[in-house]
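Take a look at this single chain, the form predicted on its own, given in structure tokens.
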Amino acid sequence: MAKQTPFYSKHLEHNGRMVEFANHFLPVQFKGIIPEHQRVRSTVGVFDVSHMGRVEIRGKDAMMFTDYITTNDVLSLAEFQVQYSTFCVPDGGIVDDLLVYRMPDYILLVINGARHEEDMKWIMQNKRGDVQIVDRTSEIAQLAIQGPKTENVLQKICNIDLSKIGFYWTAEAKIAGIDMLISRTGYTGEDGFELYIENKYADKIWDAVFAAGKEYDIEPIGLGARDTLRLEMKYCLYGNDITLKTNPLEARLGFVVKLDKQNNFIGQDALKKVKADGLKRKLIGFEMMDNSIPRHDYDIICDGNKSGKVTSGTIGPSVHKGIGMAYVPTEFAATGTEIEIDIRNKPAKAKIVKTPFYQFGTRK
């Protein structure tokens, strides 16, 4: 049974409508995927993302074990730094992709929520050391504020400045006097933040942000104007552009995966075989060179042959363009190169592009 996130009764009252994703009711638009596209890329926009799950990693070997688990080098993490990575299987497989918190006393992994349930199996499976694993996810509320005018709404009910929140750092803070986590990452190519509520606070948050935002028309933004809007950036989205069958590296996240790290990881002897032995296929972008619009899952043609599938595909409402992405064999994967996408048994000219296809985010 889908389960309400704490901001449901929100949703409801600006007539959302409502989906099940992730094992919870979320809103896949309010107004339109477009209207709210552009209110996240002109102003301010607040995304529910309490779907996400929340997991502390406590004890004297917290960020060892993390290190273990991830791909990328949690030991360089400052105090209140965020950093991406993935979890991999041995084969080099993705798991998942996450992002790490380095707390003073833990570390937050903020997980995809449609990956809850493998992700804590596979975290309890590989747990060593001294280490006590906290699934918070039931118990915190998350918002992601997105948007260029975002520092100007928080800052009117925060308690520090947020300007000396770096990207991808993390601070405690009171919002509306309630104390919390802000993070500033982000999902969208611009500007924004996550705040880490406590359940029982979520409605008066949501009702301060709303107010705080009224002279930038803020809004609520649902899952499908988030899908365009990652899209775009050429941000991956889990069961799609990565999944157990691709790695980090044919994924283009080789930023993510430091392969002589201090501390072993899992995955690594196939990640460096698979960088050794030199890439097959990569994940790249194209933009449609008619007004076709690719969709997951059509079969892309390189060169005459069926050459792999479209992994993400959509207009970009930012952009007006069809786009998308697809892993290709590596010689076809160069800018420039010119491929095509059968759209409903008619082959649609598309072309490799540089990306991320919306170049002027505040926040890349």
Contents of the next structure:
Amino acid sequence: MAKQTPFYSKHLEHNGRMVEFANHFLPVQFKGIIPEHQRVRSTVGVFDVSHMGRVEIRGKDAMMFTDYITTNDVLSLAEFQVQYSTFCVPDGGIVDDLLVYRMPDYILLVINGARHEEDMKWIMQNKRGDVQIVDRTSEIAQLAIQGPKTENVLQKICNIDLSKIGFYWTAEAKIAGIDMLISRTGYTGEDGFELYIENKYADKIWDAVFAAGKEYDIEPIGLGARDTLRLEMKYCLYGNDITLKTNPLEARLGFVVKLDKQNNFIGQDALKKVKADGLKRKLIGFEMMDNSIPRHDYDIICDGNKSGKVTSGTIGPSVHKGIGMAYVPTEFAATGTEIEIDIRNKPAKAKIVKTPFYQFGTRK
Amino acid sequence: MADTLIPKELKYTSTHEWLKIEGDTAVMGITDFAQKELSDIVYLDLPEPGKILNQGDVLGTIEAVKAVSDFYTPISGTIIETNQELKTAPDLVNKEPYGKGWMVKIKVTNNSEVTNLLNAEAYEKITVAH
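Other form of same protein, the form predicted together with its partner chain, not the form predicted on its own:
What follows is the entire complex, opening with the chain shown before.
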């Protein structure tokens, strides 16, 4: 049975269309995907992301252990810095993508809701050194406030100067008088913050954020617009664009794979070999040359041959085009290369483009 | 679904199209229920005038942000006109599914096929069961 998040009643109040996602009841949309998407690009919107997993790594070896199970360089993090990363299995396949927060006395991992159980198993299997793994997911609610007006909204109800928090930095702060962790992070391409709130304060914080955001027409945003916003930025979605059968180098996530970091990490040898051998395929972004819309799992045709599948596809409400992501053989990965997408048995022309698809985000 | 419009004077299909007969021609579109389910319609692939179709054949395709869906002709006949406004404003289907969001006009081959269609009451049962 899917779980309700601490904001469940708020979604019903706003007439959210509820669906099951990552074992939770979440709103797929409120007023519509397009108006919600535009709300985030133009002013500010609120996402309930409580389905994400929140796991603390504590103990003397917390940093060393996190460095061992993630591909990015944890030891380089300053206190209160946040880092995007991946977990990889020994063959280089991706277990999950995640955020790593370095707090003064612990590490916080924010993982995908749909991968929560698998990730926990995997973390426990690989546990080593003096570490304690504390799954805080069910105690803490998570809100993402996103859009160019986010700082204006939150500053009204926050006790610290938000302009001092850089992109991918975190802080302990009071919002509406309640202590919480906040970070300047998100999945939309716009400026924004994520708030980590004790469950019992969830309603209070939701109401305070909406009251503060009223002058900017703040709205709740569903999973539908979350997907179009992230896809316009070519941000990967686990399960679609990255899986156990893809590695972070071909997924163009090389910037979070530090092959030469001080410590060994799981997947290092395999990924070094992938790099040395050269990539056979690459995750590219393409746009349709006509008005058709690519969708997940449609076939990709390169030079007449079926060469893969669309991993994510949509119409981009801000770019006004059909856009998508796919793994194509390296020789077809260059910007400007034309490929075809099999749109329900009709081949439609597409071309590889520079990404992000949407170039005017306030954070990218 | 709450506040879904199902006008009494129209005929319906179980695949969520509506039909309005005027003499030997008919106008069709998709129901309020269907447009709410699809939401955010961004593109319609409509048939060419002159095309002859049998009741239940695929008429065209509706692309919404989240999903793509075929729609079907509620009655046999020849396509005489499609709604050109939908080329630039496909969201008319969301805004006025029974009005400006109409899709196709058909010259009806056989009026008696109407008996295969649902009245408003029968169609409402389908949407409630959904």
